[in-house]
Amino acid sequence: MSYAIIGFGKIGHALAKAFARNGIEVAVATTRAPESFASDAAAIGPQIIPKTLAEAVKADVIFLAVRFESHPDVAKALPTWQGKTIIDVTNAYGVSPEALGGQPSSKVVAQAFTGGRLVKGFNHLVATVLDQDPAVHGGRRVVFLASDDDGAAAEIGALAENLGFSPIKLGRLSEGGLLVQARGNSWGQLIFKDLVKFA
């Protein structure tokens, strides 16, 4: 299984650190040339591999850690996302419900990534918290996952555990997904909740 993080801002850095902590290789990419952020990647660890967007999207599992408004540009990188799992880490804060067609923001993202399996996750924690070791006081930091594809949710749940987190599945995008999404000037009820699960 190969992994990539698209977007290398604060959230992208935090995700990369989680991979590095666990010795798991991951590609990182932005719309810029890999040389422009190679030293940043190297500073995190040798498992963090800078790539072009075109190279990074060849991965099996892709973390979408860009601004919500940028997701259509990433989606254009491939004609079909068949066989790939996309983890939607975006937050559509400031995007009106009308602009989203009244749908959860993750549904809008899922429609852009034709053929892909989408899981909403890793987006409810601020970067400074996501950046920390998820092992806390003998427990593990919770990440929420929502998806219309149970197989994809299980796959990303297993990855979350490998990264040291405790995944909690919230059900489908139109139900649980609403609890961890932003739209307009509102945040879902579980956004920013820093929870730790014991055993």
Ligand SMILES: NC(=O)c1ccc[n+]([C@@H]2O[C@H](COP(=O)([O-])OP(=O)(O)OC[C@H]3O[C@@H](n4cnc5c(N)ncnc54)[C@H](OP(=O)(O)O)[C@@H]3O)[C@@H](O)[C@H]2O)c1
Contents of the next structure:
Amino acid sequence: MSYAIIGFGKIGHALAKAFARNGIEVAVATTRAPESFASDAAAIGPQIIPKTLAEAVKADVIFLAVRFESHPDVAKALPTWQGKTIIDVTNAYGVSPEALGGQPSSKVVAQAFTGGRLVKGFNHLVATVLDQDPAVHGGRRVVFLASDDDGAAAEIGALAENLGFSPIKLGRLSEGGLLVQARGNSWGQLIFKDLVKFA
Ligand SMILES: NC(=O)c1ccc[n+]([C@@H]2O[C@H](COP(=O)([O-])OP(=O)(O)OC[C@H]3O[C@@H](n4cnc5c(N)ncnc54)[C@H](OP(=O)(O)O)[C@@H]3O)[C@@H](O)[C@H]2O)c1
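Given the form predicted on its own, corresponding form predicted together with this ligand:
Let's see the whole complex now, leading with the same chain.
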């Protein structure tokens, strides 16, 4: 299984640190040439491989860590996302319900990534918390996962565990997924809740 993080800002860095901490290789990409963020990547660890967007999207599992508004640009990088799992880490705060066509924001993202399997997750914590070692107080920091595809949710649940987190599945995007959704000027009830699981 190969991994990539698209977007190497605050959240991209936090996710990259989790990969490095656990010795798992991951590609990182932005709109810029990989040389421009190579030293940033090297500072995190040798597992963090700077790539162009076109190269990075060859991975099997892709974290979408760009602003919600940028997701259509990333989606254009491939004609089809068949066979790939996309983890939507975006928060559509400030995006009106009308602009989303009344849909959950992750459904809008899923439609843009035609053919791919989408899991909403790793998006409920601020970057400065997600950045930290999730082994805390003898337990594991919780990340929430929501998906309309149970197989994809299970796959990303296993990855979350390998990254040291404790995943909690919330069900479908239009059900539990709404608890971790931002849109307009509202945040879902579970957003910013820094929870730790002990078993
Ligand atoms: N910050 C938080 O605490 C937090 C918490 C939870 C969720 N989130 C969500 O996570 C996402 C990222 O937030 P952030 O705070 O990490 O933002 P950020 O620091 O502004 O980073 C965004 C990254 O995306 C890259 N990017 C922009 N357009 C791109 C494109 N078309 N293709 C590839 N890369 C592109 C940017 O690089 P270039 O512009 O150089 O290409 C930059 O590296 C947002 O959706 C946000 O809502 C953020």
